[in-house]
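The chain below stands alone and is given in structure tokens; this is the form predicted on its own.
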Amino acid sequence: MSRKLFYYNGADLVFGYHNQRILDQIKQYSKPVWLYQKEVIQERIQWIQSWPQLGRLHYAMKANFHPEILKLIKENQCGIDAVSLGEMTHAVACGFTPQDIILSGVAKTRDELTWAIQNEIYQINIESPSELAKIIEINKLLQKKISLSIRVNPEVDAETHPGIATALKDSKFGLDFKGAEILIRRIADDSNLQLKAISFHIGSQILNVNVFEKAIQVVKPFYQKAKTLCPELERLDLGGGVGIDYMDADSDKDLARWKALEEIYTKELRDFDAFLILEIGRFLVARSGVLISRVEIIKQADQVNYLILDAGMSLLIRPALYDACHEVLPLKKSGTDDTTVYTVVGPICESSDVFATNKKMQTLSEGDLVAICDAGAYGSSMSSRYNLREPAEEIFI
């Protein structure tokens, strides 16, 4: 069995572990399509929850939220890390309970806020003291016991883009020490409000996994401290964060990153009492899903030579955003060797539509198909109809 997720059996690109032909999947294309396999996903969730001190492993649906893949983290017993009111109702209509949900976010709504205090959902991270002013206020009606967690920033540099860097001293995110302080005295003083939690999350997109360590050396201490001002205090939320390497879908370095977290996380908090929860999303989903789409006009400007595709920044917008590298693999490899090199972009109306530039590729057609790979997490959850152009269709195969 290969470890690698995409590879070539004679002239057939493959996805997954089973010699799975993507062009069995595409019996008539007509757009693009995103395909995805569970399998990748499950084997993921076992390694993490293989960690013997995880208390519960909560999915961030952000990274992606089709009913197919809900349902596979809930037959998982884990839990769902939310970030409104329409990603706490989903969860529920795909079959989880108030008491799988955390919610998090900078500027939760009365709304959303309501929705979680009457539905006593399992925990509310909170980002602000404005937020605390609003559960509170809220809450003088309702009159409910409130589960809460103080979201705090170490102000570890999370080495990841600064687009998803979320836990430095000018973050818009989470609560510096001091204000996380003065925000849990004001909890302790008041019965309908208990904290649960102390989380904080540092990133996205992190590779080098030993900026986790020294995250959790300076929140140790303080966690302690807050559990003298409230005894409640049970639960250290670790966020999510681990990344993917976007050009090298190897398994088993994955694998071998997870497992080098584990270490750190195992070594920080073996005698730590407290129930550990992570949120993790991209490094469950991204490997799971690719985005296949057409070549439809090859074109040379000056020396650039574009292979435009009808995918674009309207389904996977990664690229635009964060400069973000995906694989490009033809579906069907050439009997020869002739090779050119292709700046690959989109079919919307923006210069930076771009998915890849000065890749070598294989010279190819127009009409050929291509795999957009690891596209499985903020691909579909982070489409628009920019250009009204239609979503592409979703295969589990």
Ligand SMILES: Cc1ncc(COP(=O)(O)O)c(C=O)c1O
Second form
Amino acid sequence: MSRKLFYYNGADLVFGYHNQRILDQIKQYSKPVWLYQKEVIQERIQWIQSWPQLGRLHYAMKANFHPEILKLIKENQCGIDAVSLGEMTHAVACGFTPQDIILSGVAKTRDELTWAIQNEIYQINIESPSELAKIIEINKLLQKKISLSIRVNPEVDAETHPGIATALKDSKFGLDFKGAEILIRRIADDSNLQLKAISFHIGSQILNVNVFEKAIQVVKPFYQKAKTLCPELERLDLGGGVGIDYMDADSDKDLARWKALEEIYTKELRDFDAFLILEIGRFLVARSGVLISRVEIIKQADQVNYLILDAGMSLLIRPALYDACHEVLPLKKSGTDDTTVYTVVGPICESSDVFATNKKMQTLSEGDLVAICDAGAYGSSMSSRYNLREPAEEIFI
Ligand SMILES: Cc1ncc(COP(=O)(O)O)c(C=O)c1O
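Take the protein just shown as the form predicted on its own and give its structure as the form predicted in complex with the named molecule.
The next block holds the full complex; its first chain is the one shown before.
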């Protein structure tokens, strides 16, 4: 079975499930534009929420914080995983309550922690002794009951790009079990502090779901030990990180990957007495967005045929940052079988502004439009004004 999210209807590239031609959405192309289909996100939320043991799905809004997406997340009774004051206040502006918010992040500021404590958010995930000390200090004045989690580092290799692996030994994220236990004892001694959760997050764009099993197996005994010290402990926060195959936008394969992970979660956690939380970003939104761009220049170097687009790393930095691949598809199929091997690059004044190297594609002309696929996660949210380029408009189909 295969349900491709991109295919050609005649000469026209279609995106999504309703035979919608991308060209119909682009009235008069003048500059790059992000195009989203919320339905793709809705479907994935349902896949995940159908896992019977799930307590609550929190959306890692760093993946994409567009208000339309947050609105959809809210409508589906999901919580939020935020990593800054900006994300927390944006979530509230988009209709979430502080009780919907988990605050993650390796170096939370005094302002962020103060806001989180004052507004009594759902959970603050602590990652260092200094952070706990800051919380205690801030709370001397505020005297609130604070729901905390300790983020542990299970030291499991997520088998992903090192730039998005977060549980290697000596990672800056989380605490080793020894360090975590010291903080848990400190929390147990303070009547204003409540250890509600143990959390972990081993990395992003994880394709081998078996690594999640390893992490759970390592964390479970620690959870039990922590519960003897803090009986109020009731939640296990499993983080996020499940990935997609960027070179094959097939929803059925994505569903199969989620189902494989769900089976692991069920096997490991069926009899585990805890409210289970997921903090998922990429898997929910990556497939929902494309970046539409125009071939600005075609240029021949000695050995390389450059296809230079008007969108580059200032809009989509993933390829330059961690060698990520995105499929690049012409919006119009040509009538011939002519192909050319291109290196597809952006216009930015950096040699690393490369989307694809030596990619065999249909022969294109300057002015042709292309879709950079699966760009809904860590696309617009990571974009910048580098080279003082305009941000791209975001359109929802
Ligand atoms: C703590 C935490 N939770 C969840 C996520 C979401 O990861 P993903 O988008 O891979 O699901 C991240 C991403 O970096 C994270 O740092």
